[in-house]
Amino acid sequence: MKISIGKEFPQYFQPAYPEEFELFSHFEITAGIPTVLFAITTWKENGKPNVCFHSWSCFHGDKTAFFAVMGNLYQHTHTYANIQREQCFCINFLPISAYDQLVATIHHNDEETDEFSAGHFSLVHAKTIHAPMIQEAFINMECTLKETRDLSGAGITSMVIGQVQHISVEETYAQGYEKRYGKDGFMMLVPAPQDLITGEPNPSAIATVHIEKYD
């Protein structure tokens, strides 16, 4: 038997925390599907360097070109208005060590910080496109804004697709693999998954990669 949801709010879902549903649809914890985490970072109109701990992504394309399809990036951050500015951004791969220096850059987010000092992170400009790089960042990815899209239309969160101009990979990580996977490599999101019988709410979980079998 399938436990069916719909568009409408089940009424019995917990919030794990009071604004848990004005920020995400009820979809994403009754799905849970993991996804990627890494930093986004751009400059502030200011001058001072942003990171945005971001997930919500993915990443393809064909022969002519390898895109960064970032959903759920909302239109009232710095983030959002740096890249509509500058027209670019870079994205940061690092591994799950670095996940407290990267929620240090959520708490410590105004107009006026420096968000590298805050999460202790070494500043590289990029090669292609004028926007910051974490040094280190397993894997660098210089993006130049190709569209955004209000899926929703509510004005609250955007689609912002990047094109991949440049990706730069740390030598220990550049042979198939090694490190790229397991605990020095990608880190996860897994959302929430909600209890789809009692409605109540468990915490988010962070993962790495754990290969199970090669095709």
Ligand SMILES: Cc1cc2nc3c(=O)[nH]c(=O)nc-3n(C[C@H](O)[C@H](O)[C@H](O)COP(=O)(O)O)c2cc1C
Second form
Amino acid sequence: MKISIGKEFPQYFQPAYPEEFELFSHFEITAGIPTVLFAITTWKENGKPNVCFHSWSCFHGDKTAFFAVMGNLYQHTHTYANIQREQCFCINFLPISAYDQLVATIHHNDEETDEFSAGHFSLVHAKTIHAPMIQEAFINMECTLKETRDLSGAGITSMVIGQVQHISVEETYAQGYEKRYGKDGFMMLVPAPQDLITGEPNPSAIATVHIEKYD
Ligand SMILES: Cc1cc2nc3c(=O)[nH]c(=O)nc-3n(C[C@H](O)[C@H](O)[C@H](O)COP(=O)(O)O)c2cc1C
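Which structure goes with the form predicted in complex with the named molecule, now that we have seen the form predicted alone?
Starting with the chain above, the whole complex follows.
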């Protein structure tokens, strides 16, 4: 038997915190689909570097171009404004050991704050675009803005698509699976899977990848 959840908010769903369902669709925590975590880095208007801990994205292309599709960036963030102004951004993949540093950039988020200092990250300049990058990341992706689209039309979030211009990979991650797909590799967000029987909330979880087989 399948549990059926429609567009109408299920009244038995309890929020994990008061504003949860002001921010997120109940479908997100109904499905609980994991997506990779990363940091978006941009310049603020005043020249200070900005870090945004982010997820809700996918990465794909064809032989002519490769895209970072950030499906759900909040329009109120510095990052959204910075990307609109600069027309570019970097994506930085960090291991789970950097989680607390990335959360520190959420709590130090003023216009005047150097968020690289707040997170104790080293800044390097992107090679092909005007954006800061995190030295400690094992992969840096330089993107130019391809398109933004407010999918719901509600003025809350936007799908921001970057066209990848350049990728830098730490040499120790250049071979094999162990570094990229283990505790030192990609960090994933498991978005707060709701108890669909009782409606009770659960916390989000942070995961790493465990390879089961090769194809
Ligand atoms: C795992 C995770 C947790 C987050 N937690 C928060 C949070 O508690 N509060 C918040 O405002 N944004 C949270 N965010 C969203 C953004 O990281 C945050 O709004 C960011 O600081 C916006 O930065 P900016 O305004 O400098 O672009 C979270 C993102 C992720 C991926």
